[in-house]
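Only one chain is included here, represented as structure tokens and corresponding to the form predicted alone.
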Amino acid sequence: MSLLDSASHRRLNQLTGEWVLVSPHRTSRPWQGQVEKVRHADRPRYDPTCYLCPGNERANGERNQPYKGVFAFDNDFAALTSQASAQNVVHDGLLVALSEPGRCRVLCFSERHDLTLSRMSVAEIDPVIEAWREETMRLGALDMINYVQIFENRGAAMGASNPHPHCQIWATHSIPNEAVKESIRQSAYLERNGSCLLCDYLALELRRAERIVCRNDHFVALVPFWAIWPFETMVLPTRHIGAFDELAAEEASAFADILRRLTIRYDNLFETDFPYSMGFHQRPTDGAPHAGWHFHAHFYPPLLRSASVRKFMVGFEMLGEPQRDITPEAAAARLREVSEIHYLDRTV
């Protein structure tokens, strides 16, 4: 048994430069016990009531097309504008406050409202990342947009107001915090090593395979060595591209088998619709090359012993670091024994 197995220690979040604690002798298999499952009610295929499915009125008045597959439109409720006032403030260095353009859409991935990624197929995936490449580059060639996030909050536990498939995609004039932190790490990477940190720290990860969930010919689902979150993964294309248009068409097949088959280990850990926040991290739209920039996606789930038990970022966590008792090695482990057969799917 290693140190990293048994006793108290920090690793070294490589693209944020940031640390985790980890506390392995606290629980050992924080799994064990009885595991609460919670069994959702079936959801319709149509839900008369909900904002998103095709035909329906929405808050605002306007009235979805009767779409099927993927549908996107302006969010109602935007938190970025582009007629956003172009006044700042400073004072004495102190108070700051920048104007702050953009754009907020919402892409519903299936007219069916009972759908997630997970109960998809990947036939049925595949027009959602291609729909993810289109508003990447329609979005990023704006004039007054440097940075495109595409993201899913799944789950009321993460704050989804709408159990109908969908996602939100946030182009902003300025680069967000996480990507900044990202884009200056993996730059730095690469001017010191003249090699993609990403790139490396998967060929890792290949070699040691203790922190693989899954993989095919174009795409890797890992534990991150540096892991906050009880089961976080982190996917990764096994070639060097930077964003969501440079994805070959077998890439982007791929991609969505992937996000399916990960999608439905997460179902299956606890047998619950597995709440999380998944967003995809790819290179600024600001005409930068951003060589060193890898594309990769991150998911953040916060369920940690049953589908009723979650974790909270508290007390040391908010005012010192993340910490965490599972060790990633041992989330990866209890993510890859579970099947890819959807429980609601199995027939014994």
Ligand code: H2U
The other form holds:
Amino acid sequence: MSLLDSASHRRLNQLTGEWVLVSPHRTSRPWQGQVEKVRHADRPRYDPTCYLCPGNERANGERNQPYKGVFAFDNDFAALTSQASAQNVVHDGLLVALSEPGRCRVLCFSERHDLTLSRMSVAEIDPVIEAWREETMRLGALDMINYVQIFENRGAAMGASNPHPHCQIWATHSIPNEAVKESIRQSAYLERNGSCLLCDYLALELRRAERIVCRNDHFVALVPFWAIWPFETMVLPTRHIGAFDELAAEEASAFADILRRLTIRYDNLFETDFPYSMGFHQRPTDGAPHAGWHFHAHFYPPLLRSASVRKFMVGFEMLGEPQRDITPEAAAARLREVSEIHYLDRTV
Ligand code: H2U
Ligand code: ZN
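Counterpart to the form predicted alone, namely the form predicted together with the ligand:
And the full complex, kicking off with our chain again.
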């Protein structure tokens, strides 16, 4: 037994510079708290009341095209608008505010209301990746946009407002906090070591193998050494790619493959529609080279022990720092153990 699997310790997140507290001895404590409802994947292929299904009316009265495959539109309740001018400033001593222009988009992965990434084929996910690339490039090319954040909230437990497979894209004038932290750490590492932080980290993880979940020729899915959420993962390209625009065709397909396999493993873990927030971190679009930036996806799933018991980020996590019980190594082993055939497709 080493320090890492028996005694309380802190691990450093190399991407953000923040620490996470790990308490491996605590996993056997009893649970009498909230129980999440288990959701069964028994949705219809088309839901006449869904505002994302083809041909249906959205909340603002506009009608979706009778689309097949991917479909993107401007968010009707956008958190950011292009009207806000970046010049507007409030600076009164300790009161500092800056207006924030931007764009918000919604992107449906499929016309099918009942699908999820885990239930789509690689051929069906390919156009989703192409749309992520196009949206990134088109929005990133706008003068006022310096960062493009793509994210998916999946499941009611993560606040998704609708089960129809979709993600959101928020393109901002400012680089948001999480991306700033990772940017600073990645460029400092490059300056200090002359190599990329995530290239070096990935090489180390591949050597040790204990936190790898699955891989293919171009991508690796792993539980980061510093993971906060019980089954948190990161997906990294093996080549040093900064953003979607650098993905070669075979890499895009390999990305579809790994996203499909990882989300199937997630669903199989507790035989449920596994909830998560996931998204991509990529090079800012402010025109600077950002040579240290290594493109990656983060999956932040809340479930802890079953389809009904989730982790809460409260108490010490809110006031002190994130804490976890199950170790990243144990979580990776659990994710490795489960099948890559979706439980709903199993014949026996
Ligand atoms: P979430 O499920 O992650 O909340 O994403 C759904 C988004 O869809 C949400 O941001 C938008 C909401 O503003 N939306 C529309 O743009 N039009 C609608 O008719 C309803 C929801
Ligand atoms: Zn729908």
